[in-house]
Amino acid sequence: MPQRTVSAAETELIQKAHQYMPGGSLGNIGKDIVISEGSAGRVRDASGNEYVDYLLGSGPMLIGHAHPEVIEAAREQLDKGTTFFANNDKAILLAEEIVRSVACADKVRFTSSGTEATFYALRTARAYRRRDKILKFEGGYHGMHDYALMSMSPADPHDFPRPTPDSPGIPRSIQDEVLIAPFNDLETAAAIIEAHHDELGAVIVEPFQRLLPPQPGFLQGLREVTAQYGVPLIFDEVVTGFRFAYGGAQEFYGVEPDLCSLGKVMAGGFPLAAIAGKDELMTHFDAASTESDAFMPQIGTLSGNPIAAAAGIKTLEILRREGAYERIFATGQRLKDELQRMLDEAELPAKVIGEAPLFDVFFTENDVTDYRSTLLADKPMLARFNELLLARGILKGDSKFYISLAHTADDIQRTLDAFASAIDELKR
């Protein structure tokens, strides 16, 4: 098996990481690897090893690393100032483009992270509804705030709709304000909403949950039942926004929520996220347009940062160019199809799940449609597969292949060769 060469310099950095940071990491992926640079669809570690990159910074780098036009846009803004804590032209123009492209967006508020965006989206919906409870879906990821960390990845899930906290330090009272439903089970979700609609301030869902596409009719049914009871529906599009289509998952799946959160792709690799939604909800951010007891303050030192907004404007311009999404989808679909074919030919029980721009393999014979079915997959086998790919120059997270516009034919061939070699070793 190929081995990654680790230099003395990278070894020293890894040792310092373990000395100065909990777990020796930033809290993201736990691999002992130090990335020093990235260009287009590849990255290099501090030892000089090069990888085809399907981690893509956990998704933001949809057009590739260090895109020269994005770098130039950011550099131009750097010369003009880095942050102002006031309106700036770049943030205003980015907000205009979001409203133009995202179906549910009448107004936009910026934050610095997706966690903030989903947190404020939930608060906005609760302010509008004057109700405290929220409903989220088991296995759904909405960042790192207390509400999001209910039944995100429970090892021993409770009966629905009772939540399971995923972290210590969360007040017990939060558990009383969160209801949990199974993704892709419209009957159960609708029944919970119907039973608790008088208490619900919001329903939040990833329209594409982690790696799980919605079953036909699921999002449409969720839209119908929330609209029936006047409960705001929030799509967490931090991952899917501008990735599945220029208008996000709401365009791709044809379902329009009341609010959405955006991030990752929108900021071109810089720290920027947003809440976008209907006027009647977003007005709670405006002290001049709402009653004093309904006004919802939202302050962030770097919210709408002009450097990040400049990078975002240029990134979205590149994605609007002819053929951009066709290329992303063609790349992802080829890798998906070939990976499934190789696994089938090797007679390894496995299913490649997701959409072309974002997918992974589950080592299981069972259908994978919700969080509990993912628990039946062979996770040690996936971890082994990831290790084998890393040794062959393919970088990905613990789960997910993120596809970029910058991946070349050579990147694809190198990946397919790595798939074949890694699968051959998995069979032994």
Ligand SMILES: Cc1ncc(COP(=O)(O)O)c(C=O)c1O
Second form
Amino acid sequence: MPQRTVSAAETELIQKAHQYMPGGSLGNIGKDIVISEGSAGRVRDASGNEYVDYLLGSGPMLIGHAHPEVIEAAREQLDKGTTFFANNDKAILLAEEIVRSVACADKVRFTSSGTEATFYALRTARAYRRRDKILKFEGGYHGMHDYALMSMSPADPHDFPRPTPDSPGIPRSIQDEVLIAPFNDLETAAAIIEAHHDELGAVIVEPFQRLLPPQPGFLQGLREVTAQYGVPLIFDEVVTGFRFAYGGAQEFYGVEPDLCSLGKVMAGGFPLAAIAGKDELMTHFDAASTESDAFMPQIGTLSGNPIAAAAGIKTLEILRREGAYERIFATGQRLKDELQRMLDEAELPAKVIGEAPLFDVFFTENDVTDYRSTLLADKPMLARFNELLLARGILKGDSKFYISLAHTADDIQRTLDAFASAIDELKR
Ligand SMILES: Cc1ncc(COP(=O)(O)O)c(C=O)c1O
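Moving on from the form predicted on its own, please list the structure of the form predicted together with the named molecule.
Let us now look at the entire complex, which starts with that chain.
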């Protein structure tokens, strides 16, 4: 098997990472690899090895690394100052573009991370509804705050709707405020919402949960039952926003929530995220237009940072150009189809799941439609496949292929060759 060559300089950095950082990592990807540069659809490690990149910084780099126009936009802003803690032209213009393009967005409030965005989206819904409980879906990822870390990845899940905390350090009382439902099971989710509607402040869902597409009617049904009881519906579009379509998953799947969280793509690779939604909810951020006991303070030193906003505006402009989404979808569909074909030909039980811009393989014979079915897949086999790909110059996350507009025909060919050779080895 080809091995990644690791230089003395990278080895030293890896040793320092273990010496100075818990777990030897930033907490993100666990691999002992130091990435030192990226350009378009490729990255290079500190030893000079080059990879076709499907990690894409965990998704933000949809148009590719170091896009010259985005760098120029960020650089122009750098020369003018890096942060002001005051309204700035770039943040205002980015908010305008989000309202223009995202169906549920009447108003926008910026944060620095997606975690903050989902946290504030939940608080906004609770402030509006004046109820405390939230419902989230098992396996749904909404960042790292206390409410999000309920049944995000339980090894041994409780019966619905009881949550399982994903981390120590979360107050026990949070468990009493969170209900858990199964993704893609409208009947069970609707029954929980009906039974608890009078206590519910919000329902939050990833419209495309991790890698699981919603089954036909699931999001529509959630929209109907939440509307029936007046419970705000939040789409967490941190991943899907501006990726599945310019208007996000709400455009792609044709269902409009009351609020959404955005991040990743719209920030052009910088720390910026947003809560966007209907006027009647977003008004809680406005001291002048809401009762004093309904006003929600929300302050962040870097919220609406002008460099991030400048990069975001330019990224969105590039995505609006003709053919951008067609290209992303064509690349993703080709890789997805070819991967499934090669795995079938090799007679390895495997399902390639997702949509063209974001997918991965589950090594299983079973249908994969909800969190519990993902647990039946062979995880060590996926980890081995990822390792084999890395050794062949393909970098991806533990469980995701993110597709970029910058991936070239050469990148695709290199990936297909790596698939073939990795699958060959996997069979042995
Ligand atoms: C759906 C979803 N929501 C929220 C987040 C949290 O965003 P951040 O990592 O910027 O805090 C993520 C991050 O991957 C995400 O995928």
